[in-house]
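Here you get one chain, nothing else, as structure tokens; it is the form predicted alone.
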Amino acid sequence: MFRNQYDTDVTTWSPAGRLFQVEYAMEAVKQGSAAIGLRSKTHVVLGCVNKANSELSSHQKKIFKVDDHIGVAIAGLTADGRVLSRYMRSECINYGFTYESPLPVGRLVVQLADKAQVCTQRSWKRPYGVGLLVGGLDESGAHLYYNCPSGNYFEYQAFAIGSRSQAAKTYLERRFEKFMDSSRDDLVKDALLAIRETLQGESLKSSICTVAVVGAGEPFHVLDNETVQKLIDSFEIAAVDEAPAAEPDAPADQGAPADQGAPADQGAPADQRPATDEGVAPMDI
């Protein structure tokens, strides 16, 4: 995106009917580290990638507990996400004090969307530069919502936001039909596999990801690193064992010497080859 004469104010419409400041806020969500969510009939699993700005710093917290039955995962500006999660926590406390019952997930999401929409209609405010995956459980079952900086909200069976999230979406789209009948452990495993898709070849470790679960009879909580690492090891070992078995069959199926395919790949200049670091987000916070 480039600057133009219609992006100096959030309330200024372009001739094409666009609000560029709102679109810039939505672009900030794409620059943050990836966050994913998926749900079954009884459970919701949230996961995120932990990226530090440097080797000397720790990563920022990306998953927040709102109430015993609700949690959020964020992508974008963590400062904005922290403020909105505090607002959601206050709404849950006020509702519980008044009505002595948990706040329904859908009602909280609508209140959050209304709060975000106000920032798109006031010249002295700016839109929140964060996307939120809200997962929770209420009387009507498990729910997963995505709140956009524009004030829109959508309910999903499974979804991913942030940088390199398209790879996770592709994985979730292939398997989402099985999620409704999945067990808790299967959901967690699918969440970790979706997170691995966003790493683009980087090995998945418990130190670079966070997974949280909420479900029937299970309040919202973040899984500890040991539990996550055991799950990672269980399918990482299986994947490593399957890969070498498939490699020897490849040359036989192709029916051509391996050296004939090499010049085609090496013929392009080095500056034209896709770099693996281009997908690194400048706002991995």
Second form
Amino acid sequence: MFRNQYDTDVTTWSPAGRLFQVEYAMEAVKQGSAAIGLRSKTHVVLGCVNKANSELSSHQKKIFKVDDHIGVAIAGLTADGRVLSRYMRSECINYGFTYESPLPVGRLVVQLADKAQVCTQRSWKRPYGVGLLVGGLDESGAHLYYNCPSGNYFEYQAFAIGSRSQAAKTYLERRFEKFMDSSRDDLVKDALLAIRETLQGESLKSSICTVAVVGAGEPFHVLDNETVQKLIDSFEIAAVDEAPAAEPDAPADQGAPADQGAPADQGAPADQRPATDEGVAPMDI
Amino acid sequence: MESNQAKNSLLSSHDNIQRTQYPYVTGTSVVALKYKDGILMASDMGGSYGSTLRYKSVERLKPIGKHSLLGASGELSDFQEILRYLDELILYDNMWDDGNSLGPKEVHNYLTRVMYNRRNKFDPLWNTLVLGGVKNGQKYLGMVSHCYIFMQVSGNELYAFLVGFDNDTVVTVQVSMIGVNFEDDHVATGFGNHLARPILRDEWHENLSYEEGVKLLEKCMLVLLYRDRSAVNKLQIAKITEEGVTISQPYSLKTFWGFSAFQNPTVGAEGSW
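Switch from the form predicted alone, shown above, to the form predicted in complex with its partner chain and output its structure.
Then the entire complex follows, led off by the chain already shown.
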């Protein structure tokens, strides 16, 4: 009866000036398990939550090495993320062949964004259903970018995407001013604590998260399970006095998106929305 | 079927494609060295049409972007083609407008790729290039050359030619294998490799001042002027530092032809005439 007339085609505008298919693609990012990233002057740390699809399966990889100086963490459709990672790898390797130097992170991100943008302007295509946190190091220092399915990209000091990422964002927002001068180890610690925020009570274990680092004198690499577990163990002790400060905020954050959600939902009837929708306006990102 | 074949050979004549096998107008040596604040490069301004000194005001030193300086010897029209490639490269690099820019290392590697690519098409760019530059306080000096250079000895003339191109070769002597690119503290192309490098090996040191560097280059250019018949007494010296490129106005060196060795150069050289 009140079916949305303007959401069946990526290239069709709604009278309000929105592209619903693109917004739905950005919703897909929120369905994926969380990924976070943060950076200092010299290092970028990426982290993600690993969720297995079923009791019987293992989880999917969500952090990919692109080149020695660049890595990505993804949230959303893993399949799309892998395709884009492969594209980024090949761009890096081609640049390296021609110029014998690493591709500047900002340029790779623009190329990636342009690739995503094309999908929002072709009737026979669909937007990528994945958000990418691209972390890397180049001549101008460490960078963290967020690329979203709409073809937009943003540079961040710290950011989180995926399900329940709001909690991690809140944690990062409270602390990001210190990140610029953070040591590598403090950055990893903040990454783990930010990941913990998205777990909603579940305890943080190395088996359910992945952490990767890239920085000055340190090529991009994923920390192995053992190292992560050791870090968690040592931080959990150190975090005893900090934890109470962090936790009371978490429930409050859950309420925050609700009020932002109101305008976004006007265009799309409730029955089109996933039941678990947190209701954040898609165009916010 | 038969007519098809006939048509093919008429239209595309695969076995009769002619490419430039010999250079037409060429420039001779380029000499370059690192000095305290950057790179200095020198070349004369002659353009030889075969062995005729046909042009006398050819600029063979050019700035590339903000951080690089290119010097070329060999085919001058091929050099102009290379400059067009580089103009495009730098233009597209600037169009990113993101604060990143290609440094001398990147330009050098790009040129290596271009030269090697054209060589593999059997359509080489007939140049030996010298690339110098400074970026982020790092001095860089490198060289690229088009291919393996062989010497053909025929009569008393020496021709550089490409291996495999000339089936009527009488004698071939391999002189150098510089299909590869490399970096060094000082480099020189062509005759400079034989006449200037020994001087540079003796006298070059890391802390050359600008004045000392220019003096050393002028010494090299004078020797080349005396012994390289393609060299002319009109040269330019270019400087690149963190501040940018400056290329001197053309000028001449003071020569002295009264040395006794110049009076009768073949005395004591048995077999010469």
